[in-house]
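Let's start with one chain on its own, the form predicted on its own, as structure tokens.
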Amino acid sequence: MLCLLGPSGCGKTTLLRTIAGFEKPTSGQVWLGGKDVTRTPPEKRNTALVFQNYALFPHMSVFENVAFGLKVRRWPMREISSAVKEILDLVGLSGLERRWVKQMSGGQQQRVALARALVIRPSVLLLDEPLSNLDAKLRLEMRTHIKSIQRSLNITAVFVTHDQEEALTMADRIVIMHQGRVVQVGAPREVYATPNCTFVADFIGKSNCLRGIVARDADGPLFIVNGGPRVRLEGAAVAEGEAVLAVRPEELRLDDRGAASETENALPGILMHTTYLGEMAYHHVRLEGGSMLMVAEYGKQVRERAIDEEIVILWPREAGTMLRS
């Protein structure tokens, strides 16, 4: 599962309609199963679309949208029965053959067009947003049936989202683009964790991107905050000068007395803003300077804190991801 993440407008769906053969690429080629395609048309690349309005026949009942690409195939209708049975079984939709589709809701609707793509066995199953038009809970519930699908099927697919957290939890890779461009690709953790650039860190979950100026002095490096902070770095491999640091908030942690061990930098601040989330929370500190760090707490941590309080950071001397700015 290869998710392709980034903005709107970022070119995430101009790419997987060019691998569906779509749109005519300007330069570079498409190769699908060691095979260049890239002047193939779409209905020889034994690729499938699901589009994000689903695009199913409202005239057609669930059986006939699911068998209509095997009907264009001309396969036998006995082997078209089959077929289809078979994947409404996968998708959970069996015994819904006979009904409309405008009668349905949007999560039925869905595994409807996720079933007329698998039935008719692509190499690459392609997916543009398909869990936008759903509610928040049944788009979490469709995440992990996607992706059960995808793995008992044993099927490559490509997925495009902007939402964060959708391609963390599905994809075995990430593609993250930015105006157009490829800018880092990897594995879930390895992309959340170690960010290649400042576009990564801060579209990727939530991150405090703190610019400054990477310096040493005898006790080693260290990087002095824009309005006066300063941070002891363990391990930065950064050479001296203009940087940004970027540290996830779990990273950090609350300290009402500032008890700082060897290992930590301790940093005063005034609590501005909390983000209550029930199992967490987002607490939003200002340091001298005016700079603003964002620093969770989860479960028995949380804890109610009045605005203006004073409080101090504690911030571990290997933590975060030193970037060029």
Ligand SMILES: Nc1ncnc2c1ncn2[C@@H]1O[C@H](COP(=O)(O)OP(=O)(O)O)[C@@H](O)[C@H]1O
Given for the second form:
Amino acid sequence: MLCLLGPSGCGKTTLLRTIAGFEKPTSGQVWLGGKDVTRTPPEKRNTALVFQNYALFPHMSVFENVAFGLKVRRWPMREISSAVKEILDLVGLSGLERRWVKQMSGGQQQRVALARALVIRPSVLLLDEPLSNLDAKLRLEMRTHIKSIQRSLNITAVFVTHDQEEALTMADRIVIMHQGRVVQVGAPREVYATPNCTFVADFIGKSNCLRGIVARDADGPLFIVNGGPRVRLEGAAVAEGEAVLAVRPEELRLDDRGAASETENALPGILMHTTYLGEMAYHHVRLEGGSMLMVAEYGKQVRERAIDEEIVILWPREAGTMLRS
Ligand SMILES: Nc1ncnc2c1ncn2[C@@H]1O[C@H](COP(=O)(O)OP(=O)(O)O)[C@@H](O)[C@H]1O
Ligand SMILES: [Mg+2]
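The form predicted together with the ligand is what I want next, because the block you gave corresponds to the form predicted on its own; please supply it.
The complete assembly is shown below, putting the previous chain first.
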């Protein structure tokens, strides 16, 4: 399960259509299962595409919609019947063969679209933002459902989404795209823990991206945030010069006892406001010099704190990722 992730307009659909063969690349090649298919027409690529709007035939029954691809391929009726039945079982629609598609809910139509794509046994299943027309609760259910179907058929899938949470939960590998280019590829944990640029650091999860300069003194490397604050870094080799230090809100803590350990930086700031989300909260702190830092607290740690008061942020030396821009 590969997820193409990026903001709207970055080229995800175009790339998916290029894989399916509906779009011709001006340069580069498309390889499927070890074969160069750049010049192979779409109907010979054995890919199946599921669209955001499902693109079903509203006046046909569920059966006719799902059987369509097999009829085009001139399968015998008997085999069509058993293949359709099998796939409807799999997507949880058995017994609804005779229903009209236009009488079904969004979630059911989504399952019909999935069944129609899967019934031809494609070598790659291509899904273009398939969940974005469903309400939030159903979207979560369908994530798990699609993932388990994909696992049980052991099929390769390329899943397009602009939703980072969807990508993190569904993907084995994520391809992050920005302005028509692939900017990073990796497992969910990898791209979250080690973003390779500020775009990725910001797009996946929340990051504090601080601009400043990497310098070195007698005690080792440090990062001087624009405006003055200093962050002592882990002794590892860090190239000197201008950089961005990206740190996750959950890597930081607020100091309540006034006791930074030897391996922590203590940065004074002013608490500007708190975003309270129930199970967690984000505290927005202004550092000396004007940079803002978000600090996350979870569960029982979440406390109401006085606004406009001085506060100290604890920053472990090993926290954060150094980025070149
Ligand atoms: N590699 C590319 N080269 C040139 N134009 C592109 C490329 N990728 C996307 N586009 C153009 O950018 C626009 C948005 O692309 P689209 O694939 O619809 O983005 P997304 O699905 O991520 O929202 C389209 O007009 C498309 O033609
Ligand atoms: Mg798109």
